[in-house]
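First comes one chain, alone, set out as structure tokens in the form predicted alone.
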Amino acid sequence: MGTKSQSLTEEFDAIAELSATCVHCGFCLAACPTYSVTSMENDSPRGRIWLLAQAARTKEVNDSLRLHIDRCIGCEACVPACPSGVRYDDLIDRARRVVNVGRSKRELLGRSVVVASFSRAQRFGSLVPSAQALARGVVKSSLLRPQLPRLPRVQALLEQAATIEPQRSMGTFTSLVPNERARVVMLTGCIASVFFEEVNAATVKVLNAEGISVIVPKEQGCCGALASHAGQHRPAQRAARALIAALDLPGIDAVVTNSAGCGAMMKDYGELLEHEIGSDAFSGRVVDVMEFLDRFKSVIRYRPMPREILYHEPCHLAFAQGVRSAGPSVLGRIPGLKLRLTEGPNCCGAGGLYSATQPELAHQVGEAKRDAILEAGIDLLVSGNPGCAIQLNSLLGDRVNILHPIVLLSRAIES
């Protein structure tokens, strides 16, 4: 008990120090997607920082703090918007851990089940078709359907699960190319390995075509982002250590990921693991696939694609990783392709587990993005994050086709 109390005190002390850098100027308000929907001060970064500073002084967590921290998507758009350099990314990570204090055992268990279900998706991949059949039955059931409005989180998860097509995981393999320009190890991801295997296959295809060898270890787990989003610090640390052990191979130039959320988490392993030996070096080798491709002069012959597409910039790529030009730059290699950035607010409302834990607010945040996409009148959109793809698909349905940019590149390679 003493260790737990000491850890909480240390978190409060760090929160007090971090929140003291905020001058309450309000530049963050326009960048915050939840504030744009609710117009509540406490749903803005400034408001949350004030609540956190108060909690740090009193060493107490109340329901108001828990509510407004839970409502934060964690998009980090406020970080580059802040002229004072407030580390809101660090603050929200600590806040998520702190607000779990006093949370009901039932809710903590529910969050743990959701995290475990998603993070072990690769292990449970063979069960997905059966689970989807059950989900479809529940959604369509005349007896159970009336009960779903009482359980909006369950309803949202069931409806999403019933529409996504599972795919077969690629498993362990090494794809070496002659006269290689570089050699990388690739993260297949937990959700991505089951539902977005085309993205993983396209990643290997494009990298190989560029003269880059790819190693894909089978024994990969979750990057820890889902546990971190749920405020589960130690499980997130365990996941990070396990992934480092699986992917930190000798002779590797980079650790490549095609998931913006995973990349953001892995680039933060140094801080997550309190700079354990090897963690900072590992984080320094992590790159988004589009970021990595942008480092090389292309040797691929792409067939022309004379069409206009929309480019959606995932928050965890643009703000958490600071990678903004790589995607458009690499896609610009396809002859005839005209790229347009999506208008309106940046965030789609996905935020890792956010669309599952806060489905109503996530949908409200996403509505503005949905409307901006539909107003563009373009039927193809690319987005470099699986979570965003799932959220955008639920918002847009079959009105707009959604692809990962690496899939578009793969399809444009001349055979």
Second form
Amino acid sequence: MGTKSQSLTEEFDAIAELSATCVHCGFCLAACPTYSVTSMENDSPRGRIWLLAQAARTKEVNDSLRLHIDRCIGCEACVPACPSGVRYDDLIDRARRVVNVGRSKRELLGRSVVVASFSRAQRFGSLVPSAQALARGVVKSSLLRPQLPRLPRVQALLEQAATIEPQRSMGTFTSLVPNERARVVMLTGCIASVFFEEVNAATVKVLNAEGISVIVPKEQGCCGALASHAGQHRPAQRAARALIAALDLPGIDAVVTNSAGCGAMMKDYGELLEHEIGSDAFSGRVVDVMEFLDRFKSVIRYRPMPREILYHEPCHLAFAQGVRSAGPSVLGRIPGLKLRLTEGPNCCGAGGLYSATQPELAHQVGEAKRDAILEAGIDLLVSGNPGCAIQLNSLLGDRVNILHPIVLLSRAIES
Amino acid sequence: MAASRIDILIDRLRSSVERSSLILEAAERQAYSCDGLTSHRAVPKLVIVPASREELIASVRAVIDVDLPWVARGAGTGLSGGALPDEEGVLVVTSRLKAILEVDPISRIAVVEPGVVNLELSKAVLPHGLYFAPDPSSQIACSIGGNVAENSGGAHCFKYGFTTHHVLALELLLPTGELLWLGSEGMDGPGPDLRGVVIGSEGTLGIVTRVVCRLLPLPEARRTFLAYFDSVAAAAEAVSDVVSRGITPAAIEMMDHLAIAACEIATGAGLDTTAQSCLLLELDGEADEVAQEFLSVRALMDLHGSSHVWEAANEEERALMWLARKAAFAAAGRVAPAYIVQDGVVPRSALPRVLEGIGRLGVESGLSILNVFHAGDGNLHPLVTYDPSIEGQEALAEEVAAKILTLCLEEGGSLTGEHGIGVDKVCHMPEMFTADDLTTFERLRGAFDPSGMCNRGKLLPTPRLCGERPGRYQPHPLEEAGLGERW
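Previous: the form predicted alone; requested now: the form predicted together with the partner chain:
Once more the chain from above appears, this time first in line as the rest of the complex follows.
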């Protein structure tokens, strides 16, 4: 117990210091997706920082604090928006750990189950189609459907599960190219590898076509982002160490990921592991696939695609990683392709497990995003994050086709 | 007893407004305990965030019925504590009233609810080639209702004026509970200009429930550039020269060396941090006129020894320049742990003298003072920085800030250009106005608010308030020890 209260004191001290940077100007309000739908101070970064500063002063976690920290999507759009440089990204990580103190055992267990099952999705891959069939059955059932609004979390999960296309896991392989320009290791991702196999295949195809060798180790786990979002510090650290061991191969130029959420987490391993040996170096090698492709002069001949598509910026790419121009720049290699940025709130409301834990607010943010997307009247959208793709898919259904940008690139390669 | 009146009020409100419109939890009310002026804090007994205009009207009337003091708040970005809650009363927040009710591109007007964010209005009318001219630096977050309360200006007010020049009419809920329209949809209505009285009254004459905004067509051409100088005085002289030659730039903003450095750290816009000062100039209007003015202004910059100029090559570069400038206040948080921002106004001709005086105050006190301001209309925003952890430095900063205001008044200037008096400068009012002036203000206020419950203690000094030494927020030793909280 001694160490636990000691680490809590350390968290509070750090929170006090981080929140002292806030000058209460309110510039973050406009960037915050939850404030944009509720207009409530406590659902804004400024309000949450205030609550946290109070908690740090009184060394007490109350229900209000827990509620409003839980309601933060963690999109980090407020970080670049802040003129005085508040590190809200660091604050929210600590806040999520702090608010787990005093949370009911039942709730803690529930959160652990969700995190564990998602982060082991790879192992349960073969079960997905039958689980989905069940989910579709429930969603369509005239008997059960009316019960769903009473269970918004279940409803959100089921509706998402019902809309996702199941794919089988890709397995292990190494794809070397002659005269390679670089050699990378690829993260398959726990959710992506099950639901978006095409994304991983496309990533390998495009990288190979650019003369980049790809190694995909078999034993890969979750990056730890889901545990980290749930404030589970130790499990997140364990996941990080395991993944570093799996991916940090000798002779590798980069660790490539096609998931913005995983990329943001892995780039933060240095912080997460308190800069233990190797963690910062590993984080330094992590790169989003679009970011990596943008570093090379392309040798691919793309078929022209004379049409306009929507480009959705995942928060975990744009704000958490600061990668903004790479996606449009690489997609711009396809002749005739015109990109239009999606409007509405930046965030789609996905935020890792957020759409499952805060279905109502996630839905409100999502609806605002959905309306802005439909307004544009374009039926193809690209998003470089599996979480966003799942959320947007469940919001938009058949009306807009959602692809990972790497899939679009792969389809445009001239054979 | 106030407590029981609050209970009666909450009971009544439960039947007339949504549960989610009431913030009862003590911890949640705390987040509303200050606006952009964090040195003054008070936790209200109740926060109401009405979901609709009807809820706003019903709830404020309920507050008036039980005779409790109340304060209106928009986005909470004000810098003079105008939205500081009343510890014994109710805070009414307009943030959820953000509907743009009507846009008439032919008459160039928009009818909006008070919680509409300033920049959102301009974005919404952009497809019609129109915009809302007042652009305070906080325009990304501040609300139109707040702009009306403070008569907000912004970087472009030198040419385009203040909120009062861009609000044709408003619907006001008086502190007596009556609802009325002031102004007209035309440029001038009959009778005394009560609309003008309300705009800039800092929330003391009621709460605005709807606003008719005047929209302007976007200028045909715009040229925006930064001119760097080796001294603050040279830049100030260049400003006077530009204006005295009859040129009216849309904006003339000045930043000194420290401000340039802070803004660059905050935004990475590409400012030259080696310069001693810079002017951000924007010319707008018809293309021919702008082209000609640009040549004249450019020549004047050279004449006054501008070392180099960066002209925005495109809209992105222009946006970067403004991003840097508008981030200035909060950016001061990058170079110092705390600061006091002042808002004094001086005649343009006095700018070099006053800036020199401010520089001297900085040297004498040993405190760094950043200067960033609307040079065109002589509206200064000196940021007196200090470290609250160093004993006595906060008090010293207070003293320096007060001396700057005195400096402005001695030059025939004003206490505030656009941030308002609020609680921050209320005790300085007698330095600027005579007892007769203040009595007249009191009588005007009393005509709108006979019971004196609407934003009491703001704007006009009271003996109770100013008899006590005005001080900034200081945590009680018990609070510091974590043994108690201020409610």
